[in-house]
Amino acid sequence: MRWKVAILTASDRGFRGEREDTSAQVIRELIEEEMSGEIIEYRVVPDEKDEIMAALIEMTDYFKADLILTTGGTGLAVRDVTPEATLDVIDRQAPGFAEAMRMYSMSKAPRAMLSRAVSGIRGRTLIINLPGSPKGVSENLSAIMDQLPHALGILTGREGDHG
């Protein structure tokens, strides 16, 4: 059974077709080869809160993502606005994601704790926010990947709690 993921990137310049969005390139890769997760829908809006929440709205309840993988808007400035869309529309935080990915990226570079991702559950779709730049989503999502399917398993009812 292969995970159904959806990609989220959050950027005025990748919307306005300014930048290349390499880091949602490195997500689909991470997936694809380490998860067997299957990119359902990928999309890239501006820094507007409305908009990342209405499109993770509708990653959740009309395409059934059971992963949604944000990147981009969970720093400091003022623009920065996916954590708080994010909360938005989630049922339940699981802070446990953010937490592990902080602490990692942290032990790299110190000006992660800067990041303010947040990780949650809207209905039965897990929502996780990633930096903007491909390193740190790549140093992000190896700090969590292993437990994303044991995760995915429970929140979807595929498996127990224990495994």
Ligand SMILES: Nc1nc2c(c(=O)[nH]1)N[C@H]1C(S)=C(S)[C@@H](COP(=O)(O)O)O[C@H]1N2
Contents of the next structure:
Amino acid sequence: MRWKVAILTASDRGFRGEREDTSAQVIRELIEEEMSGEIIEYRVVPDEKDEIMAALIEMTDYFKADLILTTGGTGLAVRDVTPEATLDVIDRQAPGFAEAMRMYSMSKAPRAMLSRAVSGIRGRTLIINLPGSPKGVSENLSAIMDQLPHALGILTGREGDHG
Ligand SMILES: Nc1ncnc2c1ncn2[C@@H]1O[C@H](COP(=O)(O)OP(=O)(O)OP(=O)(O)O)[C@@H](O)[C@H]1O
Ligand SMILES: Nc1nc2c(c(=O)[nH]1)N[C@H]1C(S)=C(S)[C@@H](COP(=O)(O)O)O[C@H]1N2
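If the structure you just shared is the form predicted alone, then what does the corresponding form predicted together with the named molecule look like?
Up next: the whole complex, starting with the chain shown before.
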């Protein structure tokens, strides 16, 4: 199964073109190399709740992504609103992914507790928040990567629940 994955970067600096989006590149490499996933859509939006919500809805309802990985905007800064945007578009929470990422990340760096990342389901799309830094992305994604194919198989109904 070639999973359809969309990447959404929430970053004021990235949106203004002031920084190369290496975090999205890290996601792309991990998804393509370790999950044989296909990146079907990639977008950079500023840290604005409405814009993050609109992108998540389009990636789900129009592009029919199986998985959306967001990067950035999960911390405690006033403009960090990615979790709120995600909670407003999902139908059901799937907190285990965010819990597993924080648990694993905490063993690497106590500062990982600052991430307010959430994970949940809109329709048949799994949406998972990752932190903004390339290191945060790689460590968080590594924590859940093994379970993603099985989770997507059940969610999309395209695989038995024993995979
Ligand atoms: N998309 C990204 N690509 C590469 N590095 C990033 C990206 N987003 C964040 N970082 C880096 O991760 C670290 C912590 O991220 P933080 O969320 O505080 O970013 P920021 O620079 O405040 O983001 P913003 O673009 O929203 O202003 C910083 O060193 C930042 O440069
Ligand atoms: N594994 C891991 N998780 C991590 C980090 C990290 O370096 N490694 N950075 C943390 C930090 S410093 C912050 S502020 C939060 C939120 O990051 P964000 O605001 O860029 O989304 O993620 C945290 N999670």
